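A single chain comes next, written as structure tokens; it is the form predicted alone.
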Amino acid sequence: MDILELRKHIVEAIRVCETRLPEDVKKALRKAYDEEDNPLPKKIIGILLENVEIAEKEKRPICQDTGTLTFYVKRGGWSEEELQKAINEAVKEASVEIPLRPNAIDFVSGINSGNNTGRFIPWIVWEPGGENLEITVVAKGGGSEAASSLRVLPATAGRKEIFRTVLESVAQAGAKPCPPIILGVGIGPSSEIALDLAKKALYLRPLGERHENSIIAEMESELLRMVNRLDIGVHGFGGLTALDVHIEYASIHPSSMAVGVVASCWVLRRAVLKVNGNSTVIVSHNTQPFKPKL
């Protein structure tokens, strides 16, 4: 596969990410609709599900905020230089074809690039391992950042302090992140590790899947119940506030523990591009694989 063909596949991965909600997220929304008793939130969730169907059918973005694109890349045999160029060009192409709202504004000049590229954007995370090329694309909307936060606690802090950090972030954000939200919580020795773990926990694990560590899995379930007791609800109308909570952790420092909170709105968007030899498959997490139309 040459670089031009790869770029086309990356464009298709971005299209899948922006226009097809992963099946695990749709399933969680349908469950929320079935269990909602309040007529107004129930009606809103029904409209969200209808929006998802229209976006998939017409191959249009699910939300007008098409987000900032992040790529998690396992390089296989490709070089970082050629992959970065292919990804940047694919983002420019996707911005016109799909289309994507221009969301990359230079902080110094205030100028919008118009094509979702700029200084360090799109953001690329180079992941270790993998004999084959694998690219996970994530679209992170700006509104959901209202519920994201970072706090450094003493190393002796326990479950209570961690939960308080998350609950305060969600309560302060209120309806700004377009609930029902999904939360990723990262626990680690430093701020950058905690936030990186939080984002990976949020996007790279299917909804409903609990952590392999039973204690962390219990914390996820308990924290999800507590977040939903805040009664912020769908777009602030009460009821269900979060669809799921994922926690990931690293060993902490003897004197400090960083707790990062990263949120997604109800539109949690991700897709995966896998290149195995000469065969290419694009999938969304927890959905049946489907081939790109080039």
Contents of the next structure:
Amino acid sequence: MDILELRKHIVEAIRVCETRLPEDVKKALRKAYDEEDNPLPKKIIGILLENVEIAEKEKRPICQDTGTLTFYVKRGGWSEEELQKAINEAVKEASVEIPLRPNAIDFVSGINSGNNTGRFIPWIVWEPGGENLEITVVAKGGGSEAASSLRVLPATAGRKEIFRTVLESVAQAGAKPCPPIILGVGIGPSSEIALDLAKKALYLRPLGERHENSIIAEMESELLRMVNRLDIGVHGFGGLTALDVHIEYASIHPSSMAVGVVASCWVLRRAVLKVNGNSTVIVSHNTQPFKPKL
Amino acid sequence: MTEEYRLRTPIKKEEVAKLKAGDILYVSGEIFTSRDRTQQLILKNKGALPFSLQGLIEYHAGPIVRRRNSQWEIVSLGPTTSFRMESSEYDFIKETGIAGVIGKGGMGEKTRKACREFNAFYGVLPGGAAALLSKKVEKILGVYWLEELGVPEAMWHLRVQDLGPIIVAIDSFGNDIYDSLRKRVNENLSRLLKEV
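Next up, the form predicted in complex with its partner chain, please; the one we just looked at was the form predicted alone.
The next block holds the full complex; its first chain is the one shown before.
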């Protein structure tokens, strides 16, 4: 496969990401609809589901905030330089083709590049491993950042402080991040590790799947129950607040434990492009559960 | 008991006075999009606009548009987080005479005060339902400050048909669904923190 062909496939992966809600997210939303008794939230979830169908059928972005694009890349045999170029060009092309909203603004000059590329944007994360090229694209809108937060706690802080961090950041955001939200929580020795793990836990693991460590898995289920008891509900109208909570952790430092919280709106967008020789597959969900190499 | 209304802009003040927090609206007629930087330019130049803002609806949104045969076309248009506009909304409602503001996520004390004093309302649309809501736009009537502000922040003057459901979040009596939400969530939060 040459670089031009790869670029076309990346444009298609961005299209899948922006126009098709991943199956696991759709399933969670349908379940929320079935279980909701209150007429107003039920009506709203119904509209969200209808919107998903229209977007899919007409290949229109699900949300007008097509977000900032992040790419998680396992290089296979490709060089960073050629992949970076292919991704950047694909983003420019997708911005016109799909089209995407121009969301990359240089804050010094105030200039919107018009094509979603700019200084360090799109954000590319090089992942280790992978014999074959695998590119996961995720799109994150601005509103959902209202529920993101970071706290660096003493290493002696335990479960209680982790729960407090998550509950407070969800509570203060209220209806702003477009609930029902999905939460990624990262625990690690430093701020950037915690936030990186939180974002990966949020986007790279399918909804409904629990962490392999049973204590973490139990914390996920308990946090999900508690977040839902905040009773923010769909767009703030009461009821279901979160569809899922994923936690990932790294070993912490003897003196500090950073807790990062990253939230997605109900429109959790991801697509995975897998390239094996000349055969390619694009899916809107990751078939491989996320396992960090720690 | 909540009511459902179909309103056409320009909306009269007595129609706004009927609305109660929790009611559902479908709006037809002229509206315009606006965000933080747009509001400043509108206030500075409102005399120069070729249409009156009186009785119209300000829509907190930043659309995706496409140019086809030299015509603009809306690809995707849904509400954006309204709270960014909270610091300027009082003056905006006061100076423009708009009937209401729509967006998502809720506003604060200043907007509540403006709704009470100037007989206006704040409503929310389902966030993230852009593909569906775009279909309610019949025509783009004009675009202002596109060069200075870029596509998402420019003022898009639109004609819509049955844009909704808009849930009235703040009515002209100052009732606010999101203020009740904040109180409820804070109580729940205190209770939960004692449990963990």
